[in-house]
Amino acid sequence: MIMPAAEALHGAHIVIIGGGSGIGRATALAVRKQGASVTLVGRSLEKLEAVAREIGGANVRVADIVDRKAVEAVFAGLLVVDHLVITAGSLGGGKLAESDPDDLLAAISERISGPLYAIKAVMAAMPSTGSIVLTGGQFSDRPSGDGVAVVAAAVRGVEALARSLALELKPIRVNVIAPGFVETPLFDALGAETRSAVLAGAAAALPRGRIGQPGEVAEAITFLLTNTYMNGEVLHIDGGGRLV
């Protein structure tokens, strides 16, 4: 029997990384809506707290995703997670030329090598009808070249990644929620003045002429847990970025 997609999360517990702002945080806002308990992770233990209080209650621990340790402990005392939706990583990026590429490789630790120290740590935890949800990108399709060479190749890995792992964890599913431009904090690492220009330049090029919103990449997220014949797959919301 499957279960309406407004019912299929009542119940359930759902691990955000990335939860204290941006898209996890929409994504905490939405599960919750639909009856589920949350814990959420990050890095900003006030973050996560104002998160949990304005959804009305979470599970909150601090952990940076590429450290593995922390990745671990935040897993080690929970029983039962049926979902995990990773949305961590950071807007790092530079010009080879320009750039110590360890610095650069840090988009690679934040987008595969932290989602792996969570997918192992989770298992023992995730019954055969759950599923994890991982956070690719745009520049996946449609890299540029100011800078975002490493980023393009971290979130084109996760997309393999997820694939593999879908087959290799079977029956729990592995998935990809790509979002392009989206307003975020993300951004704002990039200084007031050049995240209002770069946010407008997206925007302009777009066919629907603005940026996504977080709510709008949760309610993606939330189709990627409820519907339970999606599997291995990348689903895209990005205004139609990658046609542009």
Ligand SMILES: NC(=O)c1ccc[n+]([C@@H]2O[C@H](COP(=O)([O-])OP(=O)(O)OC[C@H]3O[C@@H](n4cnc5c(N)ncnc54)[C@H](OP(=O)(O)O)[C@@H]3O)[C@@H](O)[C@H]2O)c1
Contents of the next structure:
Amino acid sequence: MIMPAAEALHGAHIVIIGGGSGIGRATALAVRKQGASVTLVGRSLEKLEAVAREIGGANVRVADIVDRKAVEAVFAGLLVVDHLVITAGSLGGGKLAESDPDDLLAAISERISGPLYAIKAVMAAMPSTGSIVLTGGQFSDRPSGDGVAVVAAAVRGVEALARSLALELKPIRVNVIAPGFVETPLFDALGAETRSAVLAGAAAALPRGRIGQPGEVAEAITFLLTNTYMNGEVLHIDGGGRLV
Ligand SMILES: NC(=O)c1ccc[n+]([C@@H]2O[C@H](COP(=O)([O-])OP(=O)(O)OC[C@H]3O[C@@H](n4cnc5c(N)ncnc54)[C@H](OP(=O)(O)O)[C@@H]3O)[C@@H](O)[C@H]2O)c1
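After the form predicted alone, can we look at the form predicted in complex with the named molecule?
Now the complete complex, all chains and molecules, led by this one.
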């Protein structure tokens, strides 16, 4: 039986790795409103607890997604996980001429190795009706010369990973959310002035004329979770950013 989308998450247990801020936090808010229970995972307990309070209660687990043992420990105590959403990721990047390649490869660890550890660890707890949402990004289609080469490779890899895993894990669904510029704490690492300049510049160039909001991306993630025929898909939510 196909449940109405508004009821599909009622009583579901959703693990959100990266749920302590930005898109993950907004997703936690959205799915809680639909009656899901949530386990929030990230590196900062303080951030996770703040979101848990905000959404009226959640399990919180501290883990760095690139630490396999820590990720396995998160899932060891979870009997049923209906959906897994992974939004963990940091800004990183840098131009190759000015960077140590090993530092740049952290983007691959966060977006490929980490999700592999998490998906392997969640398998035993996920029913056949379950689904996984990974996070890609606009740089997959629209790279820039600003030091995002390895991030672009990583997010392109996320798309390939999702499509293959949709076959391997069938009938569990595996999809990718691919945001463009979204106003989140991700850019705080740039410092206030550069952050404002980067986001204002991006907004001016976008067909939509503004930066996206985390709630808009959360709405798209909720769609990927609840539409039971979406599978192996990359859902772009970028204000038209790939067109310019
Ligand atoms: N915002 C954008 O414009 C944009 C555009 C395209 C793609 N994305 C991608 O969307 C995802 C979410 O970004 P966001 O904008 O929501 O950023 P955000 O507000 O910084 O949220 C990212 C979350 O992931 C957690 N995290 C980061 N590295 C982690 C790790 N190694 N292990 C576990 N948790 C980790 C962070 O918490 P802790 O620091 O506590 O771990 C944080 O709560 C990222 O993968 C980002 O690359 C964002």
